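As structure tokens, one chain now follows by itself in the form predicted on its own.
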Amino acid sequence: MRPRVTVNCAMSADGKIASRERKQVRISDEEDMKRVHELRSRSDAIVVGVNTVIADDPVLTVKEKYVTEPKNPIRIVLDPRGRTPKTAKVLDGQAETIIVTTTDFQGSFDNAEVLSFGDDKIDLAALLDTLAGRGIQQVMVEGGGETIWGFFEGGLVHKFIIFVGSMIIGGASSPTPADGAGFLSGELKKMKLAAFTKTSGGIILEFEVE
């Protein structure tokens, strides 16, 4: 059985994952980044984009100022071309990572084991065949924008959690949570609103996805 995937992220009030420049923008407040971090020692592994990796470079471990006993997940970079920086933080060996590419890479990196999936984009179900072989139970993904419509629009989500915060971004070219090419009229992902909370400076929302 392939693992459950948890897609995260947060967004601004109009509906914008970073700014026009493609720059993280600090959306969730206290309340929110201690959810995520929780979430983040849950799970077995958390994944992002490479260009989230170049934009941002986020380290994607667990702080202990959110987490009592934190448990770092293995860190999954899709990175069809092998683009990541050689001296991006996510290889830094504070936990186990993965470089995930197309077949037609035949590189390497220090501190971090490179598997291959498809030949044009990666194969995202082949990659969640893998890891259930391996004992992956819980995914998290958290972006950016085409790395999350990518597993939507593989039928590969299976719950969807969103900050709203309450700022705006604007910009027509500003990424959204699910960047891409978009479902026609006809083929709208449907979801369940299973949850929500309220915080200090937005709204968590919980859909479970049908």
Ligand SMILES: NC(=O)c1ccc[n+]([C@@H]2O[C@H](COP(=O)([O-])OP(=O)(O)OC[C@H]3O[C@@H](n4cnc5c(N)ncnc54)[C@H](OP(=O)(O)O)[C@@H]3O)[C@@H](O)[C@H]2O)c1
Contents of the next structure:
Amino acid sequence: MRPRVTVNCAMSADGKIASRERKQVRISDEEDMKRVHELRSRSDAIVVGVNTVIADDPVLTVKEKYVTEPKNPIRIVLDPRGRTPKTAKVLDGQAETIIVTTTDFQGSFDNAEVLSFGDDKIDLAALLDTLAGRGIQQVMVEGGGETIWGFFEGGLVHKFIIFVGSMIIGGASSPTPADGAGFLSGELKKMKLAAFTKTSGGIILEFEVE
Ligand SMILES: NC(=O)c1ccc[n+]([C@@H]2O[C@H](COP(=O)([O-])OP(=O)(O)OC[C@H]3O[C@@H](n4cnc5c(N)ncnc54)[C@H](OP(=O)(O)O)[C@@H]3O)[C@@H](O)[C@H]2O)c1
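With the form predicted on its own in hand, show me what the form predicted in complex with the named molecule looks like.
Now the full complex is given, and it begins with the chain already shown.
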């Protein structure tokens, strides 16, 4: 069975996930970071796009500061052309890492396995099927907007969790939780609001995708 996919990200009150320079903005507060790390620890794999690796250089591990007995998920980077910098923290060997490319890419990375799916775009359904074959049941997608869009476009998302922080970022070109081409008005992805939690810094909304 295909893994269950949970998208988690943080956005400002005006629906942006980073500033217009596409640089990381601290939207989650410490309370929310703890929730995110607990979610990572319960996931078998965590997916980000290569632009997030280049812009933010996240390590994508679970910090002991937030979770006792942390368990690192497999770090997966969607990187069709192999643009992940050699110095990226996801290649630090601290946790298993997979760089997912399209079939044209021939290179390799230290401390990472390379898997290839699709010749133009990465075939996300095929990626999930391969992960299922390796016993992966829970996949967390952290962003950015292009990557999240790909999972929604493919009808592959089960749960969407969004932390809405108490700030405005603005900017017509600032990234949002689901960028890409977007759905047309007659094709909107319907979700059901399953839970909402007010925290000290904002609100967490949890949707089940129908
Ligand atoms: N607030 C949050 O929770 C949060 C979380 C994560 C990231 N961010 C922010 O998001 C921004 C980056 O978002 P982004 O939308 O620009 O980029 P992204 O989603 O991080 O990466 C997009 C890139 O990944 C590759 N990719 C993703 N899905 C693919 C697919 N199905 N097939 C082939 N290639 C695929 C493509 O690489 P190529 O360009 O090489 O084709 C694509 O351009 C950053 O500013 C970061 O700070 C915010």
